[in-house]
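As structure tokens, one chain now follows by itself in the form predicted alone.
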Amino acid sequence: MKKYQQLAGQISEQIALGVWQPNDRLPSLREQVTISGMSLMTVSHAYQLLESQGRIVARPQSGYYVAPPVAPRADAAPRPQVTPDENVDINTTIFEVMQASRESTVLPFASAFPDPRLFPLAQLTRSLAQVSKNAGPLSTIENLPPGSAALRHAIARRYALQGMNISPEEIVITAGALEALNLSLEAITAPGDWVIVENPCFYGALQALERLRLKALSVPSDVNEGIDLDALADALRTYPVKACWLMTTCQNPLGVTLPPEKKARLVALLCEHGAVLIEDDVYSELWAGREKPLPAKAWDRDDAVLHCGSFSKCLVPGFRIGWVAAGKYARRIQHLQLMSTLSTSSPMQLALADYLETRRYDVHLRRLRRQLAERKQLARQGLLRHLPQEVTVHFHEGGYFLWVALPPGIDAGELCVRALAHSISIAPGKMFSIANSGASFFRLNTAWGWGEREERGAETLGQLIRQMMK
């Protein structure tokens, strides 16, 4: 056993014996160096191990604390169920909803994208023109997988700003996050394997499972607490799970962000059972609060988390540039990309790298987060004004989605059909679930602003819901 593991075991035993109580502050790293006689690196590794196990939590500018106890479940509450599905079929529902809401005359409450007018398109166009003018004859070849070296270094530096050591060599640039996620899934599974998704989850995960002929295990996620880790543990013990496709920050469609201690426990649990986490983190730049939440990847000590990100939701959808921090799977993903899309657009990669060098990105992000937060509050207030009191509008800071719960027995799919007749689109809950558990929910996009048109749309939705309640 290594020294850091010995120290972690010693502190774990002290916590079990009650020497350290929940929420007690542990000795700082330097204090622990003096107490234990071990090096700072050894002590740091021990604390990181304890954090990944969910035994302690780090509080910025404060130190390490014993993790609070997990609240026991109420006896009367039914245990959330894991739903297996060996034949995922979700594409028909998604296609119908997305096709119906493409028209410019339709109010885009169902849209998955933010308002493109919020993005610095003029600056990005200048960067694209600049790199196109200066691009050499070999630029296309130089930017084949794993992608532009300049862009991969820029992404690695942004990881470094969060204290994460991700080498540019383990980053693969992709045609948007969806390609990163699909390639990651394909790299670690074979047809017939079991894959865990959340319920509800991003419908792109269900589409990927259907395309790759994978079996789904749907683990319940609570609108306030996120994924149920006890149910996840049950699934991992019961099925030979190869991978988990999860969102840990600003989850789509619920909007919930997992706290650090839950992300740490999630990674430790998956590592214990040999399952790989595919972390869909496309909304991470749209967080709310003073500090950007760390992804689950920050607790990965075994190269078992493939972290997928994108510029599509926070900077420029049209460029279709994403990436995966793939670790030991990077070469496998590059091979799969060469056999499918070949490579990501070279001019788009170079333009993004050029824009990131201007250091305007963070200025843009601060403005974007502020605008999205204002629009989300206005949308929430508008819905509360017009929807029946029996409707619950779930709200989380960050991102741009609201998750709306209809009264029991009211079908959001039927509401979707009726709303489209009034040129209003919503995303019904069945788009996000392999089970029928989302029948009385819908997701609403708040990123397109709130004016008279949106106010009338909310009023119409309220009228339609009241008619259905009768």
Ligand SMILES: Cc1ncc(COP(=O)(O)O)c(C=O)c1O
Second form
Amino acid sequence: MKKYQQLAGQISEQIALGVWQPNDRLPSLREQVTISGMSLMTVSHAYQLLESQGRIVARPQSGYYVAPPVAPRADAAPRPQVTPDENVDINTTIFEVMQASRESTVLPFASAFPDPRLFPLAQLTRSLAQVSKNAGPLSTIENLPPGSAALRHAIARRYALQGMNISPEEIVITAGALEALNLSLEAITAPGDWVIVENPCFYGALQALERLRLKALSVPSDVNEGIDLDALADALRTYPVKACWLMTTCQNPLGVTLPPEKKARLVALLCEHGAVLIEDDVYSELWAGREKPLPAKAWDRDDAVLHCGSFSKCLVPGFRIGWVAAGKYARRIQHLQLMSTLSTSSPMQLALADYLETRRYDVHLRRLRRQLAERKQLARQGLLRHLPQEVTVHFHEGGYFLWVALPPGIDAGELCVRALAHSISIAPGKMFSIANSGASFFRLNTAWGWGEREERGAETLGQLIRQMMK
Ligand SMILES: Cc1ncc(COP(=O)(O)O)c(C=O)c1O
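Let me have the form predicted in complex with this ligand next, following on from the form predicted alone.
Everything in the complex follows now, all chains and molecules, and the chain you saw is the first one.
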């Protein structure tokens, strides 16, 4: 265990023992340096960890305090661990929220997209011009499913950098990760099959279940720990589960990344019950820390994980290029693709392959991760300045979403409607859940930077929440 984790553990224990009571002010960072004999960096990491776990809260210009006690909810009846839903019906809700947030005058806190100004668009345009000029007459045919050989090789080489042996033959290029995920689900299931999703989860998974008439098993995911593997094991024992669609790195909307041992256990559990994992890894390049986390696919020994990735979140959303490392399912996925979209745009595939050849990608990714991390910190500080103390802003390093918990009884759907009247969009928790449990949460996109407009937006959100609390 690292030093900062030890210190965080000690302080947690003191809080549990009542040494520090709710709302007590903790020793400042400098005081803690003197008490513990640890460096300022270590102490600061320990406080950040405790904050991300919801045990303490930072109050600007004041210091760190023990988090207020969580008030018991009015509807405190024990919630079932796994929520089955035989008739997923969510698309209308999602469509309505997304339509309402589309105007360019609306502050895009609800957006799922990153700020395109962070991307090397000039270089990509150069690559596109270059490949368009040089494309031979057979280019479109050559790049039909499974997609451009050059691009599949480039993707396979990136897996190899992480020590993963994925052959270009197993990779199918798709129209964004969304097509990869949908085709994977379709390849593995038939209407009426049970599929595990997380609660909360990326709404695209719920829409896919609705479209393919699949039955959902919603397994709770904790904002700090990620998916509850005991509940998952329960679901696997109780239902004949065909597939499980989830995120193991920078989960959308929570932001949590599972530790390696949990990823390994997840794969082992699913394999034990003959269920296939469809791993949605679209934020894999937006990691934080020392090294890129391995996906759950790295523990797959039975060809039972379909790993779906994308360039939309880290390089260029508009090209709509993603892929699936589909192993033995690659052929079936190509068949399904031929029956639906036929293929991914050939010039876009070639332009990406050309760009990846230049080796500028990693330089760009390093800068992008740094910029996103700065923006996320600024957004979090801005929210803490303006939102009432009773609101919790859950924070994880990596990715660009914050998951915000409103005080009990305050409905994020209602806040969403009121905020839109002030040209501010937020993504309410009900978009990410079929288990009726996300009502008091919302997701906030921090990738667009934090300036005057965002500061005023946070101030307005704070005022609206206070009004609703009265
Ligand atoms: C978790 C998650 N998966 C998949 C997608 C779709 O990715 P793409 O744009 O590559 O289709 C998104 C986009 O918002 C997402 O947030």
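Bear in mind the structure is a predicted one, so any value in this text is a computation, not a measurement. Definition used throughout: the rigid core is the maximal C-alpha set that superposes within 1.5 Å between two forms. Residue numbers count along the first chain shown, from 1.
Relative to the superposed rigid core, the position of the CA of Ile465 differs between the two forms by less than 2 Å.
Here Gln32 counts as shifted, since its C-alpha moves by at least 2 Å between the two forms after the core is aligned. When the rigid core is held fixed, the Cα atom of Pro60 travels 2 angstroms or more between the two forms. On core superposition, Asn23 has its C-alpha offset by 34.9 angstrom between the two forms.
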